[in-house]
Amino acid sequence: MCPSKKTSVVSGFYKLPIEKRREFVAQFANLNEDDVKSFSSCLDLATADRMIENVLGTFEVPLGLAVNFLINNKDYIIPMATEESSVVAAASNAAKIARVKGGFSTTCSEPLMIGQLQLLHIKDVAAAAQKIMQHKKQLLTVANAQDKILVDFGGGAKDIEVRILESPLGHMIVTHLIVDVRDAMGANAVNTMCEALAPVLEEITGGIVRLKILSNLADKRLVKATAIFDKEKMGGDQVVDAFLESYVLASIDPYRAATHNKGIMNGIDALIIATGNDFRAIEAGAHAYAARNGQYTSLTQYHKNKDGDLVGKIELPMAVGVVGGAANMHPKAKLCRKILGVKTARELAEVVASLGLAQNFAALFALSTVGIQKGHMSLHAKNIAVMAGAQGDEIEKLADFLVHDGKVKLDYAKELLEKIRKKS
């Protein structure tokens, strides 16, 4: 089913049985046997006994795949974990429209994370911060021994920024400890090295440390992500202008900005969870970013380019990894590592990136010409026949009628599910 030449591009994918689908990305993505048996397997109460406290069992939702991705000329089938139904399809809808004009194109900075102490109680805090800045060296040198490990990769801790910060307690500073924490998400290794360097702080400056802590706003660790919409495959000069409308709002308006963004990162939560990431540190790093500037704002920026087509970019903080934590425990997301092909944090930062592009275009694509809701009624319609107790053939005929009669309600589904029976 695969063609020799590897593709992303699927024509009428989601109508496919789940075993062809499976048999698809086996081909892409050179999966094993015992890998396809993992799709229909559940994470083992032992592992996930490891991974928290009070285990009672575990919780499945939805594992799907986008389709059409081209990013930096490479082709990839995104795996999601998410229980949104319209999230998977539209991606894919809008990874087709992108790669008429060449796809996605991303740039990543280095992975450098931050590391916060705050020191209190200290009464010349300008001579305190000249001090914290003379010891760098012993400094970066103490945080260093903590990770022999990382720093032999070429990791490890690489500057130090102290800040003067007034508050209802008075002054208080806050040193950064920059590191480089390679293909890791970092949280581990930095708040191995904060702890070593409090009581050092503490000794230089005579103040005492509170907090230190890893910073979930990694600002010097972006990615970026642009591409190009056909605009003939959008439906013409007129849609790409009613997109441009919409997308004017959530760039001065955070009641629109917070609905806008959450749209991204329906594509990037589930695409984090799928690869066993903490969604959570991503969220509030993106939407800390999209606030820096003193206003919450969009994510993303849309312009249209000397041609007419319209031109999407996005730039957030994207603290992943591809060693560590669950990412290397929990089955499933080392599966769905396995189906995207990335090999490093940087290259999975970039498809991260692109799918939330892909995500925030589909969304107002939709807002702006038919409405949000056409996308999300066949499958709601689905979950509507199930609740009113269609089975079998029933719940597509059932579905079929709602989203045609414009009900998709359970009252309506039920009645119709009477009619249907006392026809058959």
Ligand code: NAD
Second form
Amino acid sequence: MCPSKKTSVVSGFYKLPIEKRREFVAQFANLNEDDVKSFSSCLDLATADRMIENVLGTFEVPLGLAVNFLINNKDYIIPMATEESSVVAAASNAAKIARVKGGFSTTCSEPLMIGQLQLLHIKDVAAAAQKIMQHKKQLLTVANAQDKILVDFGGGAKDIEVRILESPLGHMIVTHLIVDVRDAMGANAVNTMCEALAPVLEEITGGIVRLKILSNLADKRLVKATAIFDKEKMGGDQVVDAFLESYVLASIDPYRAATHNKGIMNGIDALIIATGNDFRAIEAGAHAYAARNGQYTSLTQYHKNKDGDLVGKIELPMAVGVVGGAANMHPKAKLCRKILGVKTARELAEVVASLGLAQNFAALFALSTVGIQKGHMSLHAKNIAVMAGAQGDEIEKLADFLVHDGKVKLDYAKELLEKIRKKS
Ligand code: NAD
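Can you swap the form predicted on its own for the form predicted in complex with this ligand?
Now the full complex is given, and it begins with the chain already shown.
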């Protein structure tokens, strides 16, 4: 079972019992006994009570493992926390096809986040904007005084940008504070800096600062991933063409693009949650970025290369951290980072983007061939079987009948369950 060389390729991983899957992960990621035991444990109440307010308990979702990933020539197994069936299997299948032509390649910009300060009640906005830029050095010094640790790590406030916006209330100045947040997601760090800058900006301009908060449109913190999907593995030229025909709708139509990008986020959110990151921040950034040119569109692009293989690309903002926030507080988030073997926010962002591309490829591949329901059906059938009242061995048996008969429906499941029980 254990691979002699460290590879993320495991055939039939889904058929293994949970204990064997844990053995594989333990060996791949050098997990100790306590790590493995903690797969079965819930977040302790004391930690939960420190994380949010009015805690009653914890809420579990399944944690699965996507295999087969080769990213920048390194093998990854990817923990995914999600309630949706088929997502983990689809990602693993896509990664298997991508490996044939070398897996995923990624690039990432510097971890620059944007903090916004909204300045109102200024008579001459152009003159005020100029004054702000003249005080740039002072503003950066004040911002950096808020976070010596970040500065020591090579990060900190790096730049100031000024925008003049028209609004129903008249002109306003929006000052952007550009902060290198290194290995943090950066929201707290940036918000603290913005709040410290507010009185200084008011003094410089004579205006009033209203909002002082991070922007989730982190378009200076972008990650890109690309992969070549082998045409033979996909089923030949016609399948590649069918794939491209399916893809094109997402590039021109927001109704399709929303669902297309949702499919990308199926993978991305699952890893973001597993690593204790802020999935709302990632979602907001992704969708705002998808609409950056005035029309909401696909976050991925595809074309055929000269060999007839399919080339896929994804680009999106990726404000993730390996320090700070819940990433450091949640024991399972730490364990998931250990499984991934990522040490930096940059490496995590690159894995996230690759997973998003894999997820999108898998969905479009299914849609342009057998349709999306086939993959969904076997787990969905089990859920229907449980809803119909099946217990123990009955669940698997009833689900198999439902899939075989092509009728994964509750009324049919109840009818069949009665028959199964009468027979036995
Ligand atoms: P944080 O403040 O907990 O941690 C970041 C801090 O860790 C840095 O400021 C730095 O002082 C320190 N640090 C230590 N080692 C570091 C390293 N190698 N690189 C960078 N920093 C290092 O967390 P954060 O990342 O500033 O904020 C993330 C949290 O903010 C998340 O929980 C998020 O949900 C929340 N949040 C989000 C929003 C939003 O997205 N709009 C708004 C408010 C809060």
